[in-house]
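As a starting point, one isolated chain is supplied in structure tokens, in the form predicted alone.
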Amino acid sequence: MSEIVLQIDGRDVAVSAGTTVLQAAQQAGIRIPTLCHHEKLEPYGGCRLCMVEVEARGRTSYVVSCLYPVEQGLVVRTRSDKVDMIRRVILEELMAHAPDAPELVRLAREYGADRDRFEKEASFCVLCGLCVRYCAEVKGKHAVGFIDSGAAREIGFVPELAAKECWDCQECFALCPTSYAQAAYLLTEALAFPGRRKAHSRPA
């Protein structure tokens, strides 16, 4: 497989042809935030906090590094006032849906993003697309989606899988940058088959 050199904040950094940006910033130790990305996923560029500034051809423009291929003699700028002022209004909209998650809590410490900006709306969603995207291409379970569409968009367990698959698993908890997985486990548990998780913490 071909080499690709491209500078990354001034250095030059080898990677194999059909790497991202993002993948070959990690390779060389240059951290880019993101909170939708996981090695074990295709891209997704949900979050695109992984904006960074390229430069090809004479030309500078911003992509979402954790889908934008690299290419030979590829110039990368990952922290300049245009890619800070992006990540900043990024931060501050997603925060007006989970204020107080840690993750969120310390990018916006870094970029000095105002978590009260925007008005509120407290879904404690981001839509990084984790928990659905694990479940299906890792578990293959699809036992948690999307459901709705643009502004109500949000994600939901499907309860017949859920009751099945997702008891003995629960791995996408973790995964999850504001534990709303989680709660919305909980939730499809307490409605759809209750009385499980007491029946299940008795005493043998």
Contents of the next structure:
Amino acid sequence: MSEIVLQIDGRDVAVSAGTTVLQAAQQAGIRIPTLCHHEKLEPYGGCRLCMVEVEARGRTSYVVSCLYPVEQGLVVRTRSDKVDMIRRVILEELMAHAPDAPELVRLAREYGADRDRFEKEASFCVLCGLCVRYCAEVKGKHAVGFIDSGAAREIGFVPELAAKECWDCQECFALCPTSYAQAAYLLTEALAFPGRRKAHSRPA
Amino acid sequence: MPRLHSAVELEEFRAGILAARDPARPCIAVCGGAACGGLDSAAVAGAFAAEIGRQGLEARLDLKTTGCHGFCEKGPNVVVSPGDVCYFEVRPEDVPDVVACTLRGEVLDRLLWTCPDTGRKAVHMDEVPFYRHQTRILIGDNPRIDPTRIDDYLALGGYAALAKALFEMSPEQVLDEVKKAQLRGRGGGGFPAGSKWETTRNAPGDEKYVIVNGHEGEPGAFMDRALFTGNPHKVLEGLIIGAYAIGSHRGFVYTRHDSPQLIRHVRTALAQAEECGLLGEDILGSGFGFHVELHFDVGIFVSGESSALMRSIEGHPPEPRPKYIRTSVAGIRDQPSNLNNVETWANVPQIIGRGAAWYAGIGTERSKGTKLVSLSGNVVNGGVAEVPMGTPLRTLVYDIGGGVPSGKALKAVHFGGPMGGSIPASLLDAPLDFDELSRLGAPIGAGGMLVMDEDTDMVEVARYLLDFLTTESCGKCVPCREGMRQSLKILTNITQGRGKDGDLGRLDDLSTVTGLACLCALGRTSADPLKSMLRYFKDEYEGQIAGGGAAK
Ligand SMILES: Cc1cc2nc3c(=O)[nH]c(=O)nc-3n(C[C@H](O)[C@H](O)[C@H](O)COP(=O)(O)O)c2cc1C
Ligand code: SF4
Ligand code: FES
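Same protein, different state: after the form predicted alone, show the form predicted together with its partner chain.
Next comes the full complex, this chain leading.
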């Protein structure tokens, strides 16, 4: 595969074509915050935290690094006033739902986000879709999915599938940035197939 | 209907249609457009048919039901030709009098347009102010066409531009003509159609597709439907010419699932064009083949967005895709796919027929041709208007629209629906121009123009538009879903008198981030109305926050 040289935060980075900007940055040891990204899953581009500033053909734009393909001579800035502002507001938006999620708390400190900026609606889920996509893409089970669209979007376990598939898996719990996946599962379990609690505690 | 094998056969067929028509015989055209239809113009058409039958006038009077005439406010509309005598608010009881007058070569005074100030009457279409200030090169044929009859379109010169393109021009020349005409997309973005066509034409691919975007999801916009339902062949002819220029043999019409009349007319038009050899294999014996499939939206707004629309045609849910690869290069099934709006396609036949120089002579330096505008809101004459680009908004509101009802003052006009913006009355001399209105923060969008009077609460307008979009966001990405959720909460609080310090800063941050960070254009433009409010009506927002709601 042909090699592509781009510049990230002032450093030349050489990667193969087809790499995303996020992967290129990771290879160069430059950290970009992500929430909905996972190596085992198709890039999703939902949380928009990984947004960076790119300059190509004389134009500056803001793109999500987890999806944006590298190109020859691309200039990438992983931090700038605008990038930081985008991340700060996104964190503030997410903390209206999950004010205590550890990763959000850590990033909020880094970007100066105020967890109380927006009216709370503690749903705990940030809709990163990791559980949904992991179940579909890695496990091929579709036991948990998105319900509804827009601001009404939620995740939910399909009781019939969950009763069958989730018992011996529960792998998505560890991916969830807020532990909502587990809570949603337990709720489904309690409502749809009560009395079948697992004796031992959840996998770490 | 005969299958036509050459341009000559097309012209012979057209000559036959014209020869069978007596231009002096009166024709009564009853508008069957959406608004008039809603006022039961079908009963009016039925009454005409009955009266003609009762008096045995079939040989002396023609009758047709047509698409939207434009002046929806005053429907049911009836136009009698020759002379284009306009009757408004026609009821079935009026029919015998209209027939009697028409037979005598007279005009029925009581159904004419009457000037509300002077009481003066207007007889002919070009005397009615609503029409007089327009340039109706796209929609002007509507009152002459029964959309279910290809004959009517052919009688007006239809498909001559297609024959010209196929037999007198190379695909490159057609492309060149569209580029020279500087045609820009009418679906919202104002993107140059010629360069988009060229991208698809030059992109590598086994197959290339051309698509009509007839979704028209913008609330308050109804001109695409008026044009497509009323004159489907015009759009189709444009599409076929575009396919020829781009090198596409397969096209799609993507349109509303909830408009049975539109679907019926487009279906009929496709079948008739195919039967005449204007569509399908070896069009007019030129060797060029092109097939069209009809697809329907799933009733959500975002399905009008290009990548979502193409997902939908592929049979997937219409979720937008990030646009790092353009659909003109990799669209439907990853093949180069050129999407244009209904009105964009409808401009193509006249560009080819009359030439780019003629077309580029209409409009402003960078916005050419005419634009259809749906006039609604606090305006006396609501309806579909067509004006040259560059027309001052004042002409639309006052000369065509008849001004604001009940003598109220104008406060603002809003373009582009939930992804557009509002500008204050003080900017009413701004021209209808893609770039100029974008600069002012009220991009033309698809052409829905909402007129607002002095009583309008601008916080409520932003809240209302956002409320519409909130249910239309797919919810995948954070700045769209959460930006709308939080903005809507803040706006709702303000309108209910619960605004607080810092709300404007919060709205500012939310709309900035939404504009920069969303995945698709729905999200990215969702905060545009709000941005225009903070630009022009900030005082009103501050006032409501300080004063605990709208001062009533
Ligand atoms: C959310 C959203 C909805 C849209 N809806 C429509 C629509 O209903 N009709 C339309 O022609 N374009 C619509 N567009 C614009 C299309 O994406 C596309 O730009 C257009 O159809 C291209 O045609 P044009 O270049 O002829 O304007 C929409 C865009 C967005 C982001
Ligand atoms: S911007 Fe809105 S509609 Fe577009 S992908 Fe994101 S959530 Fe969906
Ligand atoms: S990690 Fe790129 S959008 Fe979430």
